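Take a look at this single chain, the form predicted alone, given in structure tokens.
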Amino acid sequence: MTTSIAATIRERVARIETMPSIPAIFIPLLELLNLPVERVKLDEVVKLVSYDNTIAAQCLRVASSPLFGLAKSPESIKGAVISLGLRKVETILLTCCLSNAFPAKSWALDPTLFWRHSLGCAMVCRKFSDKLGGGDGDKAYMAGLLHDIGLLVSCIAFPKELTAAFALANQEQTPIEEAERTTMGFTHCETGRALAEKWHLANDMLQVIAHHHAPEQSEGAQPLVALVHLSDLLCRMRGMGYGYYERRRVDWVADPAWAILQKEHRNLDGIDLVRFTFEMDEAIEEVFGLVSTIFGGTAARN
């Protein structure tokens, strides 16, 4: 990426008018998500949910949906937090915050597909982290949820260019990052990095956003970036991509990300990849239900 392109990206990200409208609870929410669950106080989460009336109402609506199978719909924010659990509430909050910050009318892709992929990747990241042992499942979850945030930035800062990139990706059945580089000269990794820097996100999240398609190039947090990279591939293989078929062969073990994880987790070779892949199907169905509940409607696989 040339210096002039980098400057253009930074300039357009700085000009995006919707950025200042991001709910005030977003940054405190990220800070809570970085904490181990045992250190998160229930009252702090309730306070965050209650701060924004729109988000509070949406949280209650989602908590009342049949998806969560509660015997009785919660009548208060505290009841919703207790019934759903901290991490589910935080996921709903984070998704609602980002949805409010990036209006769907500006998107060059179906927002339902975007959130389905992001939530799916988040869930796979956590399960993959748990399989490896010794990892931080909550951090892996947040990394998976935020990894493609650059696509949201490009939807607003480069809408025509991104629309052309998706058209090419669909026509050629290639990964979106390859089509972006062909049509735009840069990818959502670069626009995502610009936003992560603007928001002063933690370096490990910045590295994931900037390098999840090439973890070997990350300047830190390589195992986390590698885990997100492989989880992203798995989601796309299992029908949770961006609405089109990618004509490609995926070999996890031959991927550079696998070698990165091997250095950190010696038990990696003991994971049954076929079994793990099929275990994701249950998680995928949960993601479909959650996205449908939050945003309405349904989204077909790829």
The other form holds:
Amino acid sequence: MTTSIAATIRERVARIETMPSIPAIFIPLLELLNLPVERVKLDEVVKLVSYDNTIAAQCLRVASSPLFGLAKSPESIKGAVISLGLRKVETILLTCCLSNAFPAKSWALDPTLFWRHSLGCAMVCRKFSDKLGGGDGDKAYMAGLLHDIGLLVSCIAFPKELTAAFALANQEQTPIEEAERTTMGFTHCETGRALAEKWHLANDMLQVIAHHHAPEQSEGAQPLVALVHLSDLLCRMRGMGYGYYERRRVDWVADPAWAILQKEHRNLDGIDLVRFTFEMDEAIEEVFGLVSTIFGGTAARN
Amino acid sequence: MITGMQIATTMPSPSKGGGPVDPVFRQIRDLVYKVCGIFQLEEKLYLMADACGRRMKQLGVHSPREYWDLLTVHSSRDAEIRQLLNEVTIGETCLFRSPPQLDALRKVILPELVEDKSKQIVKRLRIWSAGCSTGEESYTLAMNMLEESDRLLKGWTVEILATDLNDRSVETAKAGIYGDYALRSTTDYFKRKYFSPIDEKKLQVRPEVKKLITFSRLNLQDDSRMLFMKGMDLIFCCNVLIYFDGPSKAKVIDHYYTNLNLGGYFFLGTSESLFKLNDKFHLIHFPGTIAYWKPSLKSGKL
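Following the display of the form predicted alone, present the structure of the form predicted in complex with the partner chain.
Below: every chain and molecule of the assembly, starting with the one above.
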């Protein structure tokens, strides 16, 4: 990317008034999520959420959905934490937070598809991280949830350009990042990076957002970036992509990301990838249910 | 309450959307995956439960736990697992059974193969439908190849070899006569273009489709004959190897690897896995489906 494009992106991200401002409780929540669960105080979470009624209400709606199978709908965040567990409630809260930061009006992509992909990727990242062991499943979840945030930035900062990129991707059935490069000269990785810098996100999240299509280029947190990269590909191959057929083949083991993960996790080759894929298929309904509970509406699978 | 009593059946097989599935069926699902490599998704676990229910009825076994014992500790367990498999895969065969496989074939694989082989003097594709049963898969492949004959495959010769162990299946396959059930996924477009009606209920495949296929009897465990099945670009072997024990399965797959040209693909059924049976094939994801690939020279990953 040339310096002039980088400057344009930074300028637009800084200037545009509708640019999402970081929800007040987002960063503190993220920090809580980074703590070991036994060190998180329930009262702190409850207090944080009480600052934002919209998010609290949304969280309760999700917690009451049939998805979580509670016999009785929780009436408070505290009640939800007791019946669902802290981690689940935290991830619901973060998802609600993010969706409120980017109100869905005239997006270049269907918001339902975007959140299905992001939540799906988050879930796959956590499952993958759990399979590898020794990693931090919650951090992986967060990374999956945030990886494509640049697409939201581009929706707002470069709406016409991103619309053209999606039109090309749909028509040629090529990956969106390739179409962005053709039509715009840069991708959601760069716009996402600008937002991550503006929000002062931790370096590992920034690396994920900026390099999830080329993990070998990331500076630091390479195994996490590689994990998100592979999970992203798997989602796109298993019905949680961007709503169109991507004419491509994915060879996980030959991907540079695989070699990066292999260095970190000796047991990688012992994972039954086909079974992992089947298990992931099972989680799809859960993701679709979660997204329709949060946002309503329906969108085509792909 | 009386109504409730009447609904209750003696078979503990929950129907779709019914009550929770007995955990034993999940155990059976895992056992079948371990022994046969075929996986039943959680949402389809009721099918496994139904299949077990039918076997239990035939055997006069009353509880799922008792049936589990038959599958694990009893001396006839291998035979029983095969009996159960017959129930699980019953009635699954039809034309156009796996649209994602056909999409991968036409949108990704064919363009790749055609490009790879474009410099060869003889433009020929060889496809093997191994374990073709009554011909549904073979004809589906043939029709899809014919659809490409004016486009991608212009000037190419396509040969489809279709083999099965069972003489009667081979004879039925040669006749190419199908009823509504086998044609339930076939669109009117294909029915009109490639079939002729023989009576009110049945359609027969037209000669121009049959011309592409050679049907014959072949035992996949006949090593000397397997050696002659050379020069394949694609092998389809769906829901056949699940009936083989581990070592026989590994041997057949080794043959397939040898039978394939460099850069060729091998497809299993949509719920099957090759895990731990062969590490020379690359697992490749396409949208909605997976295949195994014999690396080509130019990939540099032999």
